[in-house]
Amino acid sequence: MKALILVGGFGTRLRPLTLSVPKPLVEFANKPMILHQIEALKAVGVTEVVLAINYQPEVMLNFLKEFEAKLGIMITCSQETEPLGTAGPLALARDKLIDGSGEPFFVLNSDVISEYPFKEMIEFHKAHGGEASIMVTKVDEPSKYGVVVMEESTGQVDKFVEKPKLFVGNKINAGIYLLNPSVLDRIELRPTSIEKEVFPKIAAEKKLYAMVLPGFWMDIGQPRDYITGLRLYLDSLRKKASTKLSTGPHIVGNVLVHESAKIGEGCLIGPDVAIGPGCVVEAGVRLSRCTVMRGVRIKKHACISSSIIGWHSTVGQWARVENMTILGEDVHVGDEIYSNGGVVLPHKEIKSSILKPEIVM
């Protein structure tokens, strides 16, 4: 089996730690994002994974070559010169989709974080027999995203209705699909949307399924909801693989410490919170809610909520980092300063508070 990943662009909104790498590369709970998704398909017998990518192929690549042999499994880029939208990707792979086995395949956002159900998908598709099957969610404001209106008991995906006015269902596009080869052939080399071109029309024809999702959801694309699907991720490890989380009595809620990360006397660490390889924890410091990448060293007494940590930064004795900072790579806070949403770029050291919620440049 393939499957075609969308990497896409540029990742602005997970700006300044995408200034650094490229966004599917980001870690997100000390793994890079696309390789959550790239061994759950390894897991239901991919073999053939292709990138989706117009922006640092050659970055994308390098960083995956290591992969490939540790999994087992065969990564490709798939280059676009323009944008193509979410549509317009999968006709310029064509080739590499294609096989002759007559297989469907996977497509997936990068952006996605969840349980991944690929076992259960393929079962579902072979089951209905239509051309295409989407994975939906349930959400609770249905009225900022595209809705699918599926027929309850068979799948069966009657319409979409974007960001609609009125309730018509909660259920949205979770951005994981399973194709036949024969969607190929309804879509032109050009700049267009799945959702909204591609997917209306083999609905039109009653050959569109939709599977609800089991487990959570979300898209991490940016900041606020990376928070959120760290909190998601950790609850799910927890129900799966409660031993792969740290324990102890300085550990509060889900907790994930890289094994070579140290930790000092006193701290209190949780709920939500990863540490990747590396970091220095030292005494008395206080962590929720935040992510702190490879190689940071947080000072003593320092305390951090709901905040993103930057590889390679420190923040100093005493320091407050909280409401949603965004420290890039290499950033270096100060001791005693206060952080209230400060986005801080790469390579800066930071002397005075931030008192409001600002992009320091």
Contents of the next structure:
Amino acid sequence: MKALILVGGFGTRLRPLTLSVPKPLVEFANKPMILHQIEALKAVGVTEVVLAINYQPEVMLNFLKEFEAKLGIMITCSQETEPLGTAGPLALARDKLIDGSGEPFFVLNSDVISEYPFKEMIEFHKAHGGEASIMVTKVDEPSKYGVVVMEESTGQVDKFVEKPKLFVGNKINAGIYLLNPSVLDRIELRPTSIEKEVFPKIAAEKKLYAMVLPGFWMDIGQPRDYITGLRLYLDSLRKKASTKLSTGPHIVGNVLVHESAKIGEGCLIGPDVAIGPGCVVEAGVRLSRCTVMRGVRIKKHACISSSIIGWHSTVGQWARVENMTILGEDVHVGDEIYSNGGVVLPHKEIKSSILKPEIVM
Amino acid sequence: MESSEEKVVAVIMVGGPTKGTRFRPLSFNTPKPLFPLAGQPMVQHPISACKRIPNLVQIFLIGFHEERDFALYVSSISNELKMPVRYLKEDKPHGSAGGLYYFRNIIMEDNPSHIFLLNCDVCCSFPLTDMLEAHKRYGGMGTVLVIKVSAESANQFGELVADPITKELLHYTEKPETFVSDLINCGVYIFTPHILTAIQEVSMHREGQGHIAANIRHLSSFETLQSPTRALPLDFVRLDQDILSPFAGKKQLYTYETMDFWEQIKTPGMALKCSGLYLAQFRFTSSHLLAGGDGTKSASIVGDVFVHPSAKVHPTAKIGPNVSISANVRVGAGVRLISCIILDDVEVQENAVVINSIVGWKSSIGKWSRVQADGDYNAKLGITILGEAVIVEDEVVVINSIVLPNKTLNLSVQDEIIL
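Right, the form predicted on its own is done, so what does the form predicted in complex with its partner chain look like?
Entire complex below, previous chain first.
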């Protein structure tokens, strides 16, 4: 079985992290974002994953060789020379997705984190016999998104309404699709939107069905949602009684600590924290609702919450870092410094406090 | 007496990528020394000035940027000037004097009698020939180019005290807290080869101090406070603190004052200002480089403007003053450009207006859109900067903002940094 992951472009919403690393390779819960999806696809028998990209193919290709071998799955790239939207890349990768077997293929939006119930989706798709299945997820504020209006019992999709002013439903497109090869005949090789041009046509023919995504869902393409997403992800690990979560007197709530990270005495870590490989957390540090990337050193008595600390950065003694502070790669926050929502580009030293949210270039 | 055997070389310090985040976002796409001012890479201005020195045989660029970043440029400028220009890459930063010492064998290859040392990110008229004559008259080891500035701004620089008659450098201090002098270091120097011995002495002295320290078991914290230089590696030697300061007042160093313009190019705002200064200078030294036009067959040109030969500018556009248009740019009908740098491959569509801005490579400025700023070259958001491949859609207004590469603006913004 095949799958296409829409990786797209420059990941500008996740800057400054994506100034150092292409977005699919930015780690989430200590694993590159795209690896979460590839592993879940492999688990349901997908043998080839095509990445639709238009940026930095060399970096991606190196990474892929490593994981092809480790995972035993074929990973190829389909590179857009101009942005093709959300449907165009499917046409571009047509030859890779159709193998004559008639089997449907998955299409995923690369920013989406969820439990990936791919097995249930395959069964759902077979059962309704339609041309395309999409996952939808329930949200509190549907008018921020595109709402999928569907018949509750069968899941048959009636129409899509973009950012509706009045309530028409609370299910939105979760960015996970299972499509028959015939869908490719509907897509031309030009910039095309799958939600605006392709799906409405299939829905009109009553061949599009939506399945409500069980479990959590998050689009982690921007820092605020990345942090919320980590909480949901770790929570789902807890529900599965995963042994990956840390335990101990210095741990509160759900915490993921890489085995090569070191944590000092008198720390309090959690809830909703991920600490990456090679990190050093010195004594007396408080961490909550944050991600600490590979190779970071947090010095004594520092306090970090609701932030992301980029690779190989350091946070000084008694520093306080909070409120959506995002440190890029190799950023060094001095001792006793306070950062309230500082967004700091790579290779910087912060020697004076950031009192209100600010971008530091 | 000028011996025809006397050869002169020039060394231009170009720095490296980890220093100077102040030039972002433009430095994401190009090393600062290669950023164009008045249509020529920044480093080309001091290079051209050096070329005018009689008996100059080689120009060296020293820095720690990757070699491949400079390979194309040095080869093409060497050909163009018919003079060897070489890029020497330091394996790590050695400081402004340490770099000179590190490559001493190569620099002394032709046995030069004098060595010019210039900082690449200095914008001035480079009166090098007059400065060399003055240096020979003084007969010292080195001569420093200096300029008078306002007393309030002097403490951002290295301040020098000079004897008003002999011009000897009597005292030097870097960024002092209290007022010392309104004469500052321009970052342009001439040395005799004795400078290399002086740098070696500094390293050896530091090593000696280190040996003494190693012999004392417990260094008191007071002593470690007293000698911060002991923490520096032996081969990291700064020209200012380690050479100028100790050698001041010993009849070794002299000063030469310039009365022309001088600026440091540390930020994109200053790059725009200095591009204007160089365009104004072209009016006197190379007026053939400047554009002309009156709106009939070609666009109206106001003031000093550079247009690359491959750029296409519609005749109904009005350009200038202080505009520099790079290669393959297309400027549409009815466009107004004032005080801006338009980088390679940009498309400026019909009736758009760009004022006090730098528009990055391959960007697109939509019809009737407006990209502008106050023009305060020193303020953080004083000029508007669009990074590489930024799209400003039709009729959108961008004011006093910085936009990182690959963004599309479909809504107007003001006073913002867009990541």
